[in-house]
Amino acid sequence: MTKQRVIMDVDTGSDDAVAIMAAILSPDIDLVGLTTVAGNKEINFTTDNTLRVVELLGADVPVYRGCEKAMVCTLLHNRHGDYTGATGVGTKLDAQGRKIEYHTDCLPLPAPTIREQPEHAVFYLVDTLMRSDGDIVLVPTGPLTNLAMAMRLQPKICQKIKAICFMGGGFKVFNATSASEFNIWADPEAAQIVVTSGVPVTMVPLDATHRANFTLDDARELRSWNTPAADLVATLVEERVAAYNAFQPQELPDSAPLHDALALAAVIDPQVLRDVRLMRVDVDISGGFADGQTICDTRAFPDRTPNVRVALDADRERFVTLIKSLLRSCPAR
C-alpha cells in the first residue's frame, strides 16, 4: 500500500511531539518535513524541541525553522485587551516545588545534534508543494502562519495540496478567551487565509479533541513497556494531567488531551474522529471580544459556501489504541 505523504507545521511541545512521533512511526506515513512555527513556545524552543524528538527516534526527517511571529495581529499592542491566551491560568507548583505547565521550554530529552535545514519552512513549503503532484496532506499543529504566508507568496500552492487537517479552533468548546482556542487566537488572520483557500480542510477542534484523552492508568502502561518512546510519552501525559487537573479538569479523571496527536491519527485513520460535519467556517479578525473565534455556520441555508469539515466528537478508545500501536513498534532499551 503507498504511504500518505505528509508534512506536519508545528509548534512543538508535548502534544506536538507524540503527533510528531505517531508520524515517523506509522507505516501508512511518509513524513516528508517538518515545519516549525511560534505558539506554545517561542521559536527557538518550538524547533530545537522538534529536533530532539526527531533525533530520539533516529528519523531521516528535514525539519525547517518558520515564523517567530503572527501575520498581523501583533502589530497593535491593544489587538487583544485584557486577554494574554492564557487567561485564567495562574502560577502553580506541584509537590516538588515545581512550575506546573502545560509545555515546558524543552522536552525532557538530550539536546540535540542534529541541526535544522537552511532553507526557510515558508519557502520550503511553496518549493515542495510546487514540485510535487498534488499528492501530499498537511497536518498544521500550531498558527497557521507558515502555511498562510505560503499561500500569499504563491496561490498555486492551493492547487497543489491534496487536502489539510489541522488542529485548532472550537465549535462549543474554547481555551484562549471565552471565544477562541489559543493555535487561531494566535493567528487569526492566517487561519482565515487557510480555511477559505479552497483546499479541503478538516478542523480538528477542542470540541474532538478533548473527547480522546490519555489517562494516568494509560501512562502506566506505557511507563511498563521500557522503551524510549513510551517512556516520553508518559512522561508527557503525565505532565499535561497535572496541568490539566490543576487549570482545566476534564470530565474523564486524571487525564489529559493529546490535542495535536488526534489531528495526525486522524490522517491514519479518519474513523477517529466522530460527527465530522461539512460547514461554513469563518474566523473572526476584528480585534473585538471574539477575535480568533472560529464561527461555523450550523443554519440549514447558510449564505455562504461550507468550506471545512469540523470533527464535533472522537472515538477517544480507538485513537489511544492506535497510539499505543504505533509506539509498541519501538524497540525496548
Ligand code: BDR
The other form holds:
Amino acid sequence: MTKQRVIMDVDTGSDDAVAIMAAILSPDIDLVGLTTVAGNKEINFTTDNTLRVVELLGADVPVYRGCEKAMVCTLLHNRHGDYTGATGVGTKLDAQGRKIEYHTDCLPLPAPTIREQPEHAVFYLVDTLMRSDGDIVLVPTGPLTNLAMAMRLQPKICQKIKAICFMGGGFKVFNATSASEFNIWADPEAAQIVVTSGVPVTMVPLDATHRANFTLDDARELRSWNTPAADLVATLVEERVAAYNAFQPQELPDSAPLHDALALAAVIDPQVLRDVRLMRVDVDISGGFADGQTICDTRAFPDRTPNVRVALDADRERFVTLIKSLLRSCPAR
Ligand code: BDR
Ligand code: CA
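Moving from the form predicted on its own to the form predicted together with the ligand:
After this comes the whole thing, all chains and molecules, with the earlier chain placed first.
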C-alpha cells in the first residue's frame, strides 16, 4: 500500500509532540515536512521543540519556521483577553512549587543539534503543494495562520490539497473562552479562510479529543517499556493529567486529552473518530463574546453549503491502542 503523504503544521507543544512522533513512526504515513507556528508558545519555542522531537526519533524530516503572529486578529483593540486568566494556567503550583502547565517552554529533551530549513513555512507550503500531484494531506495542530497565509499568497494551492484534518474548534466543548477553542481563538480569521477554502476539511474538535484521553495507567505502561519515545510520552501524559486535574477535570479520572495526536491518528485510521457529521461551519470573527467560536449549523437545511466534516466523538480504545502500537515499534535504548 502506498503511504499517505502528510505535512503537519504544529505549535509544539506536548500534544503536538505526540502527534509528530506518531506520524514519524507510522508505516502508513510519509511525513514530507513540518511547519511551525506560534501558539502554545512563541515561535522560537515551538520550532525548537519540533526539532527536538524529530531528532529524538532520528527522522529525516525538514522543519520550516512559520508565522510568529496571527494574521490580523490582534489589530482589534482588546480582542484577546488573557488566555492564561481564562484557564487559570500558571496560577497553581504543584507539591514541589513548580507551575502547573499544559506545555512547558521546552520539551524534556536535549537541545537540538539539527537545524530548521532556511525557507519560510508559508513559501514552503506554496512551493511543495504547487509541485505536488494533489496527493498531500495537511494536518494542522496549531493556529491556522501559516495555511491561511499560503492560501492568500497562492489560492491555487486549494486545488492541490487532497484534504485537511485539523485539530481545533468545539461543538459543545470549549477551552480558551466560554465559546472558543484555543487554536481557533488564537487566529479566527485564518480559521475562517481555511474552513471556507473549498478543500475537503475534517475538524477534530474538543468534543472528540476529550473522549480519547490517555490515563496515568497508560503512562505507567508506556514507562515500563523503557524506550526514549515511550518515556517521553509517559512524561507528557503525566504533566498533562496534572494540568487537566488542576484546570479542566475530565470525566475519566486522572486522564488528559492528547488532542493533536487524535487528528493525526484519524489520517492513519479514520475510525478513531466517531459520529462524524458534514455540517456548515463558520468561525465567529466579530470580536465579541463568541469570538473564535466554530459555529456548526445543525439545521436540516442550512443557508450555506456544508463545508466541514465535524467529529463529535472518538473511539478511545482504538486511538490509545494505535498510539501505543506505534510507540511500541520504536527501538529500546
Ligand atoms: C489545542 O491547543 C493547544 O494547546 C494544543 O496543542 C491543541 O492543539 C487544544 O485546544
Ligand atoms: Ca497544538
